[in-house]
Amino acid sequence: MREIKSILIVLLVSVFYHDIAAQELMTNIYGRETQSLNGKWDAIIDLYDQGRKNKIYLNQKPQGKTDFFEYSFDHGLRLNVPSDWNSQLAELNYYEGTVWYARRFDVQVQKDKRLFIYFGAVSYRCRVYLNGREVGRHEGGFTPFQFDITGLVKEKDNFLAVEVNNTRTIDAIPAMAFDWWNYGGITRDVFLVTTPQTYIQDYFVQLDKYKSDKIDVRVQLSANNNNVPVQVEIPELKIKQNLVTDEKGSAKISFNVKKLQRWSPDSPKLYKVIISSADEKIEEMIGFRNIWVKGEDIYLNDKPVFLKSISFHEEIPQRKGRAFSEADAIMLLSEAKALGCNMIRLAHYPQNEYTVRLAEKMGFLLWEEIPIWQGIDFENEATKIKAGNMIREMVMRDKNRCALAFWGVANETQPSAPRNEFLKYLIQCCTEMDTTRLITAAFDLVRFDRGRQVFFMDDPFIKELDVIAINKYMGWYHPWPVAPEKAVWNVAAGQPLIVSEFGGEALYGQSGDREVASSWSEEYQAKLYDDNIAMFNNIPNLRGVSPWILFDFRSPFRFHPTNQEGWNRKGLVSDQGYRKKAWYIMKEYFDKK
């Protein structure tokens, strides 16, 4: 009976996504003909979820003497888009619920052209209405989506309404409890995108996983049109390749190149790539690199690499709000560059495309993941399907970014058969679209065996992964069972291992006993870093470390009235932008590596 119920759930979810969910994403929105809808939007706070019942998306006005409506988008609240609502109005600081956004726009309707509306992200779920009609829905707060609105628009005075809800639920991703702020709103760019009737929907231009002189190209049209000529150019390499689509509107080619300069953190070389058909030409800067695993080593461009990483949230702590612009990306990435990093773990969700693209230009490898963060309902088939859609949207958006080295499928999950099935499904979703990246997940399952005097982990699922990542807060959540310099590890032998989280909390400017955790002092945090670095010498397959975290970040998890005040204080940099003592210890470690 349970099996039949699961099948019915999958079928219902599939029907939902087929009928009203977002269409297949286009590659490289920023390289297409767009019209921005960013700016001030009218807004209504819908505390009791009455807006849909009252059809406020129709934006009706009184016509007769007896007409009236108990809402109006005019002359009321206005919110910035993109942004979160929490940081724009004090009353919305902790708000979880529904907010309606609305605006009007004009557009030049072009004959024989198609028009899409594209959202970089809306947190967490939304319904989109155009001129009184629902055009689609989306769930997931960190990935893009689009709807075809061709034929639904008019030249003047279109009315666009978006119902946004950020309520936490057990079947959501992330679920009920997570250690960051639950920002709500239209948090990334909104565009109108104009395309030909048949457009270049997707392309994937990449260096072969192992060969340094072979480029593979895949192009997909939006229609199953056969025998359509497509051209791929890389002018600097004097490459011009002509392709012809098959009956599915797809074209593939592989070719050798000479004098290719591969992308690396030390030399982040990008080439202009032009993909064109008879009706459309798209340009994009793309880099080429090889990344693979052999034994316990990670190879970048045929050489073993040690990953000097850091994590950060998509948040500007100084303004207590979501990061959403290129200027925000510059702030976050510049601090990572100053620390001496060559990689960033984009924790714990796909971050703004500005951050991803700028990181590539600045020479950072990237680890990107969806928020499978503890507490996920792994037995819920609908949740699994949603997770698959999210990870496909992530891969679709960023697969042409050579900086992307890792697709992450989970963070701190407990072993079980449902979990294993769930994560295998996510790995399959990734590898069906891209086999060139490394698959990883972060675990917090390492324990100390007092009999053998060794740290170990027992989770057979690690064999499904290319690289194993471990979160271990020795000296903070876990007291040292032995002196740090004697803390020997035997974890994931034969595979490369990254310590993906470590550290502890400190309030910037607070001095105290470096031996007492409850001092919340910079001295104690600094000692934690010294001790963990000493332990790293006893991890034979260690191929990277990533402290948690670059900046202090907001979290309702954190209750301490004087030392936290709603902030997770594990940052190497304070919420005001000041570097703590541990920052300098990590900087010295990275410089020596």
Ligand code: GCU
Given for the second form:
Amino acid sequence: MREIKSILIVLLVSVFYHDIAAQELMTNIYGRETQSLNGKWDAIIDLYDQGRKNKIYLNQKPQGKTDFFEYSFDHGLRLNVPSDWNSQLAELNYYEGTVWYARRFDVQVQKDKRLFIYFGAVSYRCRVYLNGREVGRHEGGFTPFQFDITGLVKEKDNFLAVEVNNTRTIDAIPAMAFDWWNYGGITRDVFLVTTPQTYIQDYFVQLDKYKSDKIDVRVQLSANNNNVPVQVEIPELKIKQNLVTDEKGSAKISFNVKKLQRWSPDSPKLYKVIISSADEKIEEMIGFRNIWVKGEDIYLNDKPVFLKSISFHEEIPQRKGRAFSEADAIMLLSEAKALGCNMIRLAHYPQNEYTVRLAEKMGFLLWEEIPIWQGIDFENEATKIKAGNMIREMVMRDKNRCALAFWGVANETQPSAPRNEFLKYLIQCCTEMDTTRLITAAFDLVRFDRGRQVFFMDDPFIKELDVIAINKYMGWYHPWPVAPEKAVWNVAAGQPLIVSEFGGEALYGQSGDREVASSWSEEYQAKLYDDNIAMFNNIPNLRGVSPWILFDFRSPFRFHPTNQEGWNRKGLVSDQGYRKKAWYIMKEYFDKK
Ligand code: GCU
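Swap state to the form predicted together with alpha-D-glucopyranuronic acid from the form predicted alone:
Let us now look at the entire complex, which starts with that chain.
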């Protein structure tokens, strides 16, 4: 009986989410015919969720003498889009609830074309209403979605309303408590997108996992149109390949190339790739590289690589707000480049496309993850379906980014059968779409065995992963049980291991005793880094390190009134952009590597 019930739940939930979830995403929005809807939008703060009940998305105006409406989108609050709402209005700094956004737009209606509305991200859930009717919903604060609005618009004065809510819930991803600010809002670009009736919905162009001269291409039309000719060109490689779609509207081809210059952090070579059909031509810069695991080594382009990584949240600390633009991406990535990194762990959620595309151009390998952060409702089928949608939206958006080397499926989850089943499902969602990237997850399960005097970990799930990542705060949450240089690790032997988080807090400019953690001093943090680096030398299968974290960031976890004031101070750089002493220790370590 129980089995039938859970099958019914999965069926119901998948139908529900499929219907209202974003239609199949279009790849490479920035290469399409778009009209930006960015700018100042009207807004109404709806703390008690009265807006939907009162149908304020109808934007009604009084007609007769007795009419009145207790709302109007005109002459009220105005919010920037893209941006979180927290950083725009002091009253919204801690706000959790619903905010309505609205704006009008004109559009050139082209009868033989289709029209979509695309959101780069909305945090955390939303419903979109156009000219008084709901056109779609989405849940998940960090992945794009789009809705087909063909035939629903007029040339002038369309009224668009978006009901946005960021209230934390136990069945959400992330769930009730996480160590970053719960920013809400329309946090990334909004576009109208025009396409031919049948358009090139998706394509995947990448180097074979193991061969350095074989490129695989898959093209998917928006309809199951048979025998449609499509073309793939890579002019610099003198490639022009003609394909024909099958009865599912998809076409694929593999071909050999000569003199391909593979992408790497030291030489981030990208090629112009053009995908075209009779009705449209889409292009973007795409790189080609090989990445695989052999034994305890990670090979990039046939050579073992050591990952000199760093993490950052999608936040500009000086603005106390979400990063969302190319300028923001430059701010974050230039500091990682100065530190000497060749990789970024984009914590703890898919970040905006400007950051991903610029990181690729600047030469960073990338780890991207969805926010399966600590306490997730692993026994909830609806949560599992949501997580699957989220990870598919991430892979769908970024699978043509050769810089992306790792798909991260979890951060600091505890062993359990439901967790294992949930994460195996996520891995399957990734590998169904992309078989070439490395699957990883970060764990905080390494313990010290006093008897054997060794650090060990016991979670059989690691066998499901290509690379094991360990978050370990020696010298901060865990005092040293043994001298750092004598610390012996026996973790995930036979597999590559990266230390995906380590570090400790320091308030920039605060000096104190380098032996006392509660000094929150730069000296203590610097010593902590020296000690962890000493320990790294004793981890035989260590293939990368990623300090936590590049910049101080905002978190409701951090209560200390003078040392933290709502900031997590583990940054190597302060919230005002000043480098702490530990920054220079990490720089020296990376330069020597
Ligand atoms: C955890 C977690 C981070 C968090 C960090 C910390 O490992 O993954 O998201 O910010 O520890 O405690 O600072």
